[in-house]
Each structure stands twice: as C-alpha cells, then as structure tokens.
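Next up is one chain by itself, shown in structure tokens, the form predicted alone.
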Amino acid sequence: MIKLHARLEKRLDAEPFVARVARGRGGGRGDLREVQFVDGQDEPSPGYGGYLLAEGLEEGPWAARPDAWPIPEALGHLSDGDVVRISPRSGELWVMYRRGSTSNSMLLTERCNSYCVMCSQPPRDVADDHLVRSYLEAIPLMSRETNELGITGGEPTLLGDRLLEIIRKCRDHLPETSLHMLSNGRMFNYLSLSREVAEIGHPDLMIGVPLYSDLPHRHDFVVQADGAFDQTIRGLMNLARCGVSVEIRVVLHRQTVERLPQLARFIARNLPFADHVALMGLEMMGFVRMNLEPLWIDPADYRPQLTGAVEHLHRRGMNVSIYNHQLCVLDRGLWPFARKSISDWKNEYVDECVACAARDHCGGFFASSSLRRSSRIRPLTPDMIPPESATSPTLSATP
C-alpha cells in the first residue's frame, strides 16, 4: 500500500495549510503555495512556503528551520504536482492528491444517512467540515490534465450547498476533468437538489448510486434505512430528469447476490437510462470485518448469478463492467467485462500471482484481502488466455 498520512515528528504553532509539492525542478525561485521536496539532489530554493524534508537530511543546516519539516521515508513517493496538507500543531502529512495517480478521489464528510453493512467507510457524526475547507484549496493546484476525480464520504449531499460548491470549483479549475461522485441518492429524492447539480454544467460528471436488490425491503435492510429503495429510486429518476448522468452499482456479498439477476432485469426494464451498470467485490474494510460471517461469499460460488446479470445487461445494450474481481475465479465469458478497479495506493497481488500470465491484466486484490480470499485463486498458463485477450492491456471491451 502507498502510504497517504503521516505523523511529523515537528510541531509548529502554526494553522493548517494546503500545498502543492514542487520536487526535482532544479533551481529559481519557488512559488509561496508550494512546498519543496528536498531529497539531497536538489538544494532548496527560496520562495517556497515550506521544505518537506527526504530521511537522512533530518540534521542538515535546514532542518532548524520552522518551515521545514524532515519526513518519514513511506512519504518518499510523493511528486512533483501532489498536493499535501501539512497540519503543523498536530504533526500531521496528509496527501490529499498525487499528480501521477488514477484514483484520486476527495472525502468530503464522514457523515451519513444510512448504515450499510458492509460500509467500508464507517459514518461518523464528527465535524469535520474542515473537509470541504481543504479541498477548495487544493482544486486549484492540482493539475488540469487530471483525467478523473472522485468524490466520496459517507454522504457528500449531506452537504447542500458545499456540495455544490466543490462541484463548481472543479468545473472552474479542472474542466476537462472527469468528475465522479459516490452517493446513496436518496437527497436526490428532492428534484430540486437534482436541478442545482445540473444547473451547475459540469461537463462530465457521473454520479454513483448503489442498488442492492428489486426487492425494496431487501436493499432497505442492506443499507439499514427503512423507504431508502423508494427514495434511491426516485433520486436515481430525478438525476437523469435533470439530464445528470448515473451510474448504478451494486455490491456483492450474500446478501445481494441471491437475487442479483431478477435485479438485473429490474434495472434493464425500469433503469435503462443508466450510463453504466458496476458489480463490485466486496471490501475487507469497515463494517465487513464486523460482519463478516452474514456477509462473505467465495465469488467462485456465485459465478452462475453473475454470468446471468451481465449477459442480460449486455443484451440490453447496458454498459455493465465487474470490479474487484479477479480473473481466475470468473467465467471466461466475462473477462471482457473485468476492470482493473482497485485505487493503486491499496493493490496488491498475492503469492499465487507471481507465476500468473495474466498479471498485467487482473485487477488484483484490496489490501484488505488477507482477511478472507476466494479458494479458487490460482495462477494462469499462456494456454488457458484467448489470443485477444493477451493482447489487451485491461481486459476491457465496450458491451
């Protein structure tokens, strides 16, 4: 896993602040919104608003400095482009952006108004509206050439208006930026919070609204919120109304994927408005780990429900992926569906994979996932991968 926060051994009577890294730039003077990475090969420049300073420099001639702060070596990685928020009372590093990555995303509240049970992200009712407050800060110095951005939480429309306001900021800052939002939809239940998102103009932004079953009690008891089906459904009408564009996801454990294609045919049938359709393993994070037993299914044994919710969504003319799926323990048939999903700061690959032909093609395994795995994990021969599929970076094929 990629390290994202850190404690500083420093303390400083200083407020918080957001900057921009500013690493292997050579000399000139630096820019007061950005802090320079000091590694040994470049010597700071003056100008910046701070020095982060690489393991082994901590007793150098600028270590003295108050603005300077030496780090440990797991924030090595961090680039020139990232942007961090240093909290100098606290001692605390938080990378809330890297420049090279494709899983950048912005939590924006903890808060939440439902209680999934496999919640990888536990609600919390803290104040926390330091949040948005950092993110407004750091949208402006992330880079334009940013392909795509989440936003997630708990619930980010818990925060009306700052929502809104981060929704702008983006398409000010990062226009052609793709902008993807989790939500449970069920604020989307009020069409007038469908209209202000779209009377932003965003220009391409997706929002991301689970669906767990066709039975409206079963999706309730999933998300532990009695009417959250009716009102996910209407939120999920509301958006597209309002020419917002969705994307529905579900979530597969034992409790889900029983009935997973009647609600596949539910959603071609009722949803067909859907841009993209997103069936999704399980995260060993959260409330899983507490609920683990209720919860954990070996994908390998629920290969027939998901063969048939993707081949009728296909038919439908539906765009349908898998993800957080590994391709040994999928039916053939539907390794054009398998994305490579899981963020890169917590991929990882196991033993079985280092022999795997199909490697460079899987999407691996969460971190997490030492705590329970599917038994049917195993590498792959040359022979046992289609011609096509050898020769296709992701795996991916436009339904």
Given for the second form:
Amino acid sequence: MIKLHARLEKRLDAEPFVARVARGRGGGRGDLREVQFVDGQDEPSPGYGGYLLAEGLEEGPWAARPDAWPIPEALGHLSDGDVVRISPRSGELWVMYRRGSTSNSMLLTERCNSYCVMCSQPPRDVADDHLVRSYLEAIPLMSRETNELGITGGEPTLLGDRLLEIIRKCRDHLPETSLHMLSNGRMFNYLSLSREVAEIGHPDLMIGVPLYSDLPHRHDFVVQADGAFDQTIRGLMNLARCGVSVEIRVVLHRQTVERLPQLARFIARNLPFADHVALMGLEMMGFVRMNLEPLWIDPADYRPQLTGAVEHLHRRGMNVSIYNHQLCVLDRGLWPFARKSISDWKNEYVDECVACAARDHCGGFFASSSLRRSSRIRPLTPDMIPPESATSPTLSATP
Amino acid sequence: MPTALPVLNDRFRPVERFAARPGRDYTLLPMRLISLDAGRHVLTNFAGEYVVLPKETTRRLVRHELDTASDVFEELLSRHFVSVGGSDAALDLLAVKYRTKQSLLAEFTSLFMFVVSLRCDHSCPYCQVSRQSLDRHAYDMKPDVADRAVDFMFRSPSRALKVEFQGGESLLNFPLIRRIVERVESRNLAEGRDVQFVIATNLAPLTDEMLDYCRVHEIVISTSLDGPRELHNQNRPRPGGDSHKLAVRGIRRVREALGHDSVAALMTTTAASLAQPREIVDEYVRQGFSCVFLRPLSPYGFAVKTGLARKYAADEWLEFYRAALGYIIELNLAGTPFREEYSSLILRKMLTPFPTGYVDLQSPAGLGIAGLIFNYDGDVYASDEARMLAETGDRKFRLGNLAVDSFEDVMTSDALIDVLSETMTEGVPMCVDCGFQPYCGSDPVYHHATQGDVVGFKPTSDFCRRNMGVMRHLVRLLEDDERAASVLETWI
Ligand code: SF4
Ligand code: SF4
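Now show me the form predicted together with the partner chain, since the one above was the form predicted alone.
Let us now look at the entire complex, which starts with that chain.
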C-alpha cells in the first residue's frame, strides 16, 4: 500500500503550500510552484520552491536549508508531476495527486448530511475549509493528460458555491479529464443547484449517486436519514432534466442484497436515463467495522440476486458494471461486467491468487478485506478463463 | 421480510424507526385491473407496470385492508400502485414514466408511405388495392404529386423520417422511386433529419440496376413471405406461377447485394395458414430470418367482401398464434434465437418504460400522427388500412389531397382530430377499465369497418378479443412458465 501522508521536520516559520514534484532529468520546469525531489542521481538545482531530500542525503549540505526537507523512505514513490501539500508548522506532507495513478480523487469535505450504516469514510463535523482551498491550488498543477479525477467526501454538495468553483477550475485547467463526483444526491433536490452545476458546462462530468432500495423507508434506513429517498430520487430527476450525466451506485451488503432484483427493476423502470449502474462490493472500512455482523454477507451467497439484477438491467439496455468483486465468486456470465475497480493503492491478493489463472483479469481485494472475505475464494484454472472474444457483455437466455 | 438481525451498533436507528415506513393505511394510486384466470387478476398502473394478484388480495387491497408489512404490499409500493404517508416521490416518478411512455407523441408523424403505383403482377385474393391495368398512367403516381408529397412530409417536426414505397407493386414505377429518393436526399442536406428508405415489394420485378441503386442510397427492402412454398403460392397467385420461388431468390439477391439484414419479410395469416404454424416458422428460420410477425388478415377489405378470402374468427387466429409462439419458444430453448414480433412489441410495453412506434397499438391512435399514406392520385390517408378501405368505396379516413390541402389543413382536419379524440382508450367504454389498456390501442379504422363506429363495441370486437388473448397469454407465460419467461425476457 502506498503511503499518502508522511511526517516531516517541523519548521515553525513557514506557511503551508501546495506544489508539484519535479523529479529526474527533464522533470519539472524549475519553478517556484514546484519542489524538487533530490536523490543520489540528480544534483539539486536552484529556482524551485522547495526540495525533498531522499534517504541518505539528510546529512548533506542541502539539509541545512530552510526550504529542504529530508523525507522518509515511504515517500520514495513520489514521481515527477505529483502534487503535494507541505505544512511546515505541523510537519506534514500530504500527497494530493499522483500523476501515474488512474484513481486520483479529491476529498473535499468530511461533513455529510447522511450517516450510512456502511460508510467507509465516516463523516466528521469538522471545519475543513482548507481542503477546498488546497485543491483549488492543486488543480492547476495537475497534468492535463490526467484521464480521470474524482470528487468525494463527505458530501461535496454541502460546500455549495465552493463546489461549483472546483468544478469550474477543473473545466478550465483539465478540460480533457473526466470528472467523477460522488454525492448522495440529496441536495440536487433543489433544481437550482442542478442547474448551476449544468451551467458550468464541464465537458465530461458524471455524478455517482447511491440508491439502496426501491422502498423509501429501506433506503432512508441504510443512509440513516428521513426523507433521503425522496430527495435523492428528485435529485436524480433534476440532474437528468438539466442534462448532467448520472450514475447509480449500489453498495451490496446484507441490508441491500435481499431486494437487489427489485431495485434493479426499479432502476430500469424509473431511472432509465442513468448513464451507468455500478453494483459494488463492500469495503471493510469505517462503520462497516462497527456493524460487521448485520452488514456482512459472503458475496458467494448473493450470486443469484446479483446475476438476476445484472441480466435485468443489461437486457433493458442499461450500462452496468460490477465493482470490487473477485472473479472467483461471480457467475461466469457476469465476468464481462466485472471491472478492476479497486484503487491501485488499496488492492491486494491473497494466497489462493498465486496459483490463479485469472489474476490479471481480477481486481483482487481491498486491503481492508483482511477483516472478512468470502470463504469461497478459489484459484481458477486456465480452462475456466473465457477467450478474449468474451470480453463484451453477452448473456444467454438461459444462463 | 428483510431481517435486520443481528442489530446495528446503537448509534444507528433500526429500520422500524424511519418515517417513510408504511403505517397502517395507504393511498391507492391510479390502476386498472382485468381477470387473468379464475383465481387471479392482472393489475396495471398508469405507466404500464403490472402485478398479478390472487383475486382475494385485490379485494383486500382496494378495501384498504392489506397488511402493510406483507411482501405483496412491498411489491405494490415498489411498483407504484400504492403510496404511504412518509414518501411522495412515487407521484413524480409516475409522472415521468407516463411522459416517457407517451414520448413518441411529441415526435409526431414519422412514417410516410408513398403509393407509387397500383399496378401489380400478382393477383392475391386478399389484396384490397392492386390493379391489373394496361394503361400504366392511370394508376401510377405523377411526378408533381410525388414532389408535393415530399414537401408535405418535411412539414412534420419529427427528427426521424421513414419513407416507405408501397404498391401495387412499387418496383413497377422505379423511376418515380428514384425521383423521390433524390428529392428527399437533396432537401435533407439542409434539414438533417434521420431519414430511412424502405421499398415494399414482392421482389418479382427486381433488377440488378435497382439493387445497385438501393446499395448506393442505403435503401432497405420489405417483402412478403407467407410460409412454405405451397402455402405462399396458394396465397399469392401470379400468372406464370411460383411467387415463392421468386421471393426466395429475391431475398437471396438482396442479401448478397445489400447485406443480410437489409431485407425483412411480412406474412399475412390467411385461413389456409391457420393449420400450419410450425411450417410457417420453419420456413422463416430456413430463409435465415431472425423473427416473424404473425399478422392477422384485415377482415374488412376487398377480398373478404368479395368472398375471395375466407374470414376467420379471432379465436382461430389466437389458437394459431399460441401454437406458433410455443414452437418459437422451444426453438429458442433448443438454441435457435428467433422472435415473434407482435409479442415483442407488447413485451416491450410490459417490461420496459419505453413506447413502441407500432401504429395499431397506440392511444391516441397512430392514425395520421404516427404515419400517413400518400395515394398514387394525391389523396392523403390516415393509414394503409384507411387507403384500402377507400378502394372499397369508403372514404371516411381520407384526410385531403396534396393538390389542395396543406400539412396544417390535413393534420388539423376534423376527419382526423375528431377520430383521435373520440377513440382514446383512456376514456372509451370497456377500455377505460381494462387492465390491458396501457399495452393496447384504439384501431378506429378497424372498428369503423367492422362495426360501423370508430370507437367500437369491445365485447364483440375481434380486435379486442385478439389483443386480450395475446396479452393474457403473455402474462401467463411470464408468470407461470419460467422457461418461456427466460426466452420472452430476451425479446425486449
Ligand atoms: S483466486 Fe484471487 S485472483 Fe483468482 S479470481 Fe479469486 S480473488 Fe481473483
Ligand atoms: S381493446 Fe380490449 S383489450 Fe384493448 S384496452 Fe380495450 S378492452 Fe382492453
């Protein structure tokens, strides 16, 4: 697992700042908004806003400079083009963006108006305005070649105008980057907010909104908020009406799988305008740890519901994907829908996977799944792997 | 019932404590019902979702006596047959679904049929319109009429325009087809509509030059295939004989020149067809088609009136339909994917939120507002059947003539508007309460021709009897026959 936070020496006289990492020959532009990564191979050169000294250089002549920090070995992964925030007074370095990663996302606030029973990032009612400020500085430093960038929380819509500012900044500085925002959708119940987001005219924005049940009270229960179902449904309709792409996300656990086929039917009937439906495995983080027994269900035990839901949606022309599931717990017919979705700094494999012929196609596990994972993980043999031609979704009438 | 045990950490509220949870009472949302069989009802909501309930359960439902903690109540809540105090998103969703279901209305007329000639080389007994004539000009569409028809068509706001050439035998006037195609194409350079051309033909007069032209202009072909050779030839006599052979050879040539899927076939169920459901399906499979449309014979045209074709009862057709459908389902289960199109249309209405463009199952009727037909002489009719009816002397559905009437005149004529508004199934006797209303339609031409009234008396209408039969059969298959349902689900 890649470390995104590290401690540095404290420097009480310097302000926090956001900077792009320059590393290696030809790296960076030698600009004050950059910090140079100095290791044994390259000489530090003047003109940067700061210097990060790799292990072994902490005794050298540069170490004495106020704008140079020895960094721990765990930050050796820092690459040219990454964006970091350095807080000298508290002695913290935070890797905000990794140029080589396919799953960069911006956590804009920890506050939330829901309190989902399985939240992997439990909300905290804290003053975290610095997050938006930092990202507003970081976005212009990110590579224009970034394929995809996420916005998460907490609930980003609680930021109101500052969220709009972030989206605008992405539109202006990263016009070729898909922007994917996770939101509970409740604030889009206000048509005005949906309109404002639409009017920014971001070229490639999609909003992923969770829906946990076809029955209002069951959805409200999962997100622990009265009236949330109605708000989310109206939010989805408002977004669609304003022409904003939406994705529906369903986290699968014991409280949601039982009615999964009914939920699939509900989505196909009522929300056919959704651009994508993601059916997602449970990440054993946050509140899941405190609600483990009422939430945990072995994915191998909900195969019929999952297969039924995917078939139903697929036949009705909906674009559907399965996230965070190991191939060996899915019915064969569902493999073409499974995506390798676990963020690169979170995924792992287990002993069984060593001998598995499907490893390259399989997304593996969240690191957090050491807490609990399917009891039916089995390595697959080569004859069980479908030929390349089977990569596009096809389901037979009688699976 | 979903179980919440073992319990959540106590900082979370259990499901019982949420306000949207059904209390003891509930509100009924708009719904209709119809008996499925002795013990069950089919209930449909406003937007075309259905549930099948034991009759006793329906009674408890409408008396507000249903247990709101039961599974069946949750189904009704999920599908918007009822709503409960704590949540009213159902109403918004129903509104959006209803709008989706009716969305084709906003598109307006998209199908335009051009009768380029009434002449024909065949003499099918059930054909209402064709003429054997030496005087080629008497029954061919004139170029100035064709030009006006094209201008008329572009008055429709529809983004998609389908131009279908009809006859008689349309290919007997190929020069006019070319004129129309080219005029449409040149106008469309500026209009940018999604235009599609179809030639309906028996394929007998097809030449290689015509095929070349079709390839260049991306024209697809629709032809007739009534079944195996003997049946087809019996239905479609032709001087010189063997219409079947010409059709099969034509289909092959079209596929070679234009691609496998550029030819579709239509069948007409005659009295002779009724005994041969399997043979007809087998012939379609043998000729490489992936579907068949089991179309009943129009029972009011020329042929029936003159006694040349035997009329048959709706129940006879239904028996034929069920046998053919059963056979098709077996074929699918044995590994040959093949669809029956009439069923597919209705299944799409039952199982998806989307409408179908099929003209005969619309309310308001598809007359004029889904499709229009330009006769060779410039008369504008509300549908192909309306034109056929006119050939037997009844010009009730003639909406005007291109020489004197504009698009606006025709589309706002009383002859059209009165019929559309009077016959909407949402409000006519029997349909108003019918559980199949969301899937059905009004067929004013049919009812006028058979019962002398555009609304029609549904208890004795074969149109109604046939559709009820098809819909009951499909619901039963979906509910009671898992194997059949697994096939039907793939046809949407
Ligand atoms: S054994 Fe491991 S790599 Fe193979 S499918 Fe299962 S989880 Fe994936
Ligand atoms: S025509 Fe018959 S089946 Fe159709 S809606 Fe009317 S009553 Fe029902």
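Rigid core here is just the name for the largest C-alpha set that superposes within 1.5 Å across the two forms. Positions refer to the first chain, counted from 1. Keep in mind it's a predicted model, so treat the numbers as computed, not measured.
Ile377 C-alpha moves between the two forms by 2 Å or more, core aligned: For Ile377, whose C-alpha is compared between the two forms after core superposition, the shift is less than 2 Å.
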